[in-house]
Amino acid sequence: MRVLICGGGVIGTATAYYLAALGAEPVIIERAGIANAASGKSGGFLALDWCDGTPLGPLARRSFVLHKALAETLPSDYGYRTLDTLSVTATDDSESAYAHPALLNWLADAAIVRGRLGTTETTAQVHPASFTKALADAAVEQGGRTQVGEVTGIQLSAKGSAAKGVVVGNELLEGDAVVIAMGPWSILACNWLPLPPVYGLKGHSIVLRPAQPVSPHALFVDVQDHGGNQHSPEVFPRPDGSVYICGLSGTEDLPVDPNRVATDAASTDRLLAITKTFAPQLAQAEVIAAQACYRPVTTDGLPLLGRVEGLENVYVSTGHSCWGILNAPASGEAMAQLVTAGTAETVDLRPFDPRRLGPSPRSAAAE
C-alpha cells in the first residue's frame, strides 16, 4: 500500500515511520526540506499532562509514552532528555534578590524561582529538527521514501470518491491514499478539498550558545519590563549547550512558500533584551541561531486528524498548534492505523475529526 504523505515536518514524518512499520510505503512529498519549517524551529519541549483535563489529555499521554519509546529505538541521538520544569517570575526593576539553588545560579538576582511545573517523571525534551529528520530516516530505513516537490493538487477517480494520486509540480504521482500533513499551508489543500481552514501563528526564537553551560531546566517565565509590559518567554537549554528561548508573536500573514519565512533584527533584539531581565549572562551569549515559523492552528484549538469527508482514501492530520513535536508520534501511529485498517486502535480520534468545523468557504466555492 502506498500512502502520498503531503509534508515533511514531524506530523507528516511520524505518520510515515508508523505506516512503515506496519507494512505501507510512505512517501513523504516535501518542497522546502524535512523539518524547514515549524518542526525544526520549536522548543521541542514535551509535557506528560499538561493537556489533561482536555480532548488532548490521552493523545499527549500516549505521545509522551511513544517518546520514551522512540528514543530507545531510533538509531539516531536527538537530544532526547527528561528534565525539571519551572516557573519563574522577574521584573527588570525589582531591588530584592533571591538565593537560588546552586544549578540555576545564571538567573538573574530578581528572578524568583515560583515552583516546579514538572518532574524528570512529566516533562523532557528533543531536539525538533533531529527528532523529524530521525523519523523520516527510519521511515525511508523501513521501506519508505521522500521526494522533494511542491504539491499543487489532487486528481480524483472517475466517481470522484477516491484520490487517485496528487500532482507534484506538472506530475501525477500515483498512491493508495493521500495523507495531507502540510502545517498551516494545509489552507492550500483548501482549493481541492472540503477541509476545514488552517490559520499559521508566527512566533519568533532565537537559539544561544552560552560561554558556560546552562543546568537542565526548561523555564516558563513570566516577565514584566520597565515599561510595564508583560512577557511570557520559554527557555529550553538543550544537551548540546545551547539554550532555545521563544516567547514573541508576530502579525504577518502566511507567506505561500515555506522558503519565505523570515525573521527581523527588532524580534531577536527583544528577545535577548527580555532575556536580560531573568538571565543576564545567556543576554550577553553568541546568538547562532534567530528565526521564525508558523504553528498550524485551527479555530477550536484542535487539530484535524481524521478522514476527509466524501473522499475514501484521503486524510488530514494537522494544526497541532504548540503541541506538534509532543503530539506526534500518537498522531501518526493513530493515522497509520487509520489508513492502514479503518480504524485508529490507540487514541480516540473522533474530537478530531474534521468534520466538526465543517469546509472552509474556500473548499466550499472549489466543489
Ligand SMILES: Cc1cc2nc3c(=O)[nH]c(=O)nc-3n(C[C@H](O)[C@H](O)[C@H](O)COP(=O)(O)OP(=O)(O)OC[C@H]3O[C@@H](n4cnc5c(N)ncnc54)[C@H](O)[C@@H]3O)c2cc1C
Given for the second form:
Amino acid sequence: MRVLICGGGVIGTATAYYLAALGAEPVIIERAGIANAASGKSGGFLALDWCDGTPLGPLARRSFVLHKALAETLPSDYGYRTLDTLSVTATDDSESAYAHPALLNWLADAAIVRGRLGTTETTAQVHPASFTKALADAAVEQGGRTQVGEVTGIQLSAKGSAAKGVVVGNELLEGDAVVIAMGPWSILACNWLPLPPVYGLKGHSIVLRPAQPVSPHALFVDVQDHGGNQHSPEVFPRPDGSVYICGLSGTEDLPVDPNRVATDAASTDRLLAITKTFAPQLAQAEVIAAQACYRPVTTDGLPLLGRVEGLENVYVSTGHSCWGILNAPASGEAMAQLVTAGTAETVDLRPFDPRRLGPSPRSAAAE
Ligand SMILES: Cc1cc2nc3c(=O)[nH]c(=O)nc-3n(C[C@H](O)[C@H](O)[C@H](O)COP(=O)(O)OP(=O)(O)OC[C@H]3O[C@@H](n4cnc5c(N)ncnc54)[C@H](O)[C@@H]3O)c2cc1C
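Would you generate the structure of this protein in the form predicted in complex with the ligand, following the form predicted alone above?
Let us now look at the entire complex, which starts with that chain.
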C-alpha cells in the first residue's frame, strides 16, 4: 500500500515511520526540506501530564511513552533526555521561593525558582530537527522514501469518492492513500478538500552557545522587561551544550512558500534583552541560530486527525499547535493504523475528527 504523505514535518515523518513499521510504503513529499519549518525550530520539550484534563491527555501520555521507546529504538542520537522543569520568576520578592544551587551559575540573583513543574519522570526533551530527520530516515530504512516537491493539488477518481494521487508540481503522483500533514500550510488543501481551516501562529526563537555549560533544567520564566512588559520565555538547555529560548510571537501572515519564513534582527535583539533580565551571562553567549516558525492551530485548539469527509482514502493530521513534537508519535501511530486498517487502536481519535468543525469557506468555494 503506497501512502502519499504531504509534508515532511514531525507529523508527516512520524506517520511515515509507523506506516512503514506496518508494512506500508510511505512516500513523504516535502517542498522545502525535512524539518525546515516548526518541526526543526521548536523547543522540543515533552511533558507526560500537562495535557491531562483536556481531550489531548491520552494522546500526550501515549506519546510520552512512545518517545522513550523511540529513543531506545531509533539508531541516531537526537538528544532525547529526561530533565527537571522549573518555574522561575525574575523578581525581588523572595517569599515562597527557593534558591536552586544548580542554577546559581547561570541565572541572575533576582531570578528565583517558584516551583517544580516536572521531574525526570514527567518531562523530557528532544532536538526536534534531529528527531524529525531520524523518523524520516527510519521510514526510508523500512521501505519508504522521501521526494522533494510542492504538492499543488489532489486528483480524484472518476466517481469523485477517492483520490488517485496528488499533483506534485504539474505531475500526478499516484498512491493508494493520501495524508495531508503540511502543518499550517494544510490551509492550502482547503482549496482541494472539504477541510476545516488551519492557521499559522508565528514564534521567534534563538539558540545560544554559552561558554560554560548550564545545568539540565527546562525553565518556564516570568519576567518584566525594562519597559514594564510581561514576558514568558521558555528555556531549554540541550545535551549538545546549546540553549534554546523562545517566547516572542509575531503577527506576520504565513507565506505560501515555507522557504520565505523570515526572522528579523529586532526580534532577536528583543529575545536577548528578555534573556538578560533573568540570565545576563547567557545573553552574552554566541547566537548560533535566530529563527522563526509557525505553529499550526485550528479554531478549537485541537488537532485534526482522521479521514476527510466523503473520500475513502484521504486523511489529515495537523493542527498540533504548541504540542506537535510531543504528540507526533501517538498521532503517527494512530494515523498509520487508521490508514492501513480503517480504525485506530491505540488512541481514541474521535475528539480530533475533522468533521467536528465545518469546512473552510475556501473549501465551499472549491466545490
Ligand atoms: C516557537 C515554537 C516552539 C515550539 N515548541 C514546542 C515544544 O517545545 N514541544 C512541542 O511539542 N511542540 C512545540 N512547538 C509546536 C511544534 O513545533 C509544531 O506543532 C509541530 O512542529 C508541527 O509539525 P507539523 O509537521 O504539523 O508542521 P511543520 O513542521 O510546519 O511541517 C509542515 C511541512 O509541510 C511542508 N509543506 C508546506 N507546503 C507544502 C507543499 N505545498 N507541498 C509539500 N510540502 C509542503 C513544509 O515545508 C513543512 O516542512 C513549538 C512551536 C513553535 C512555533
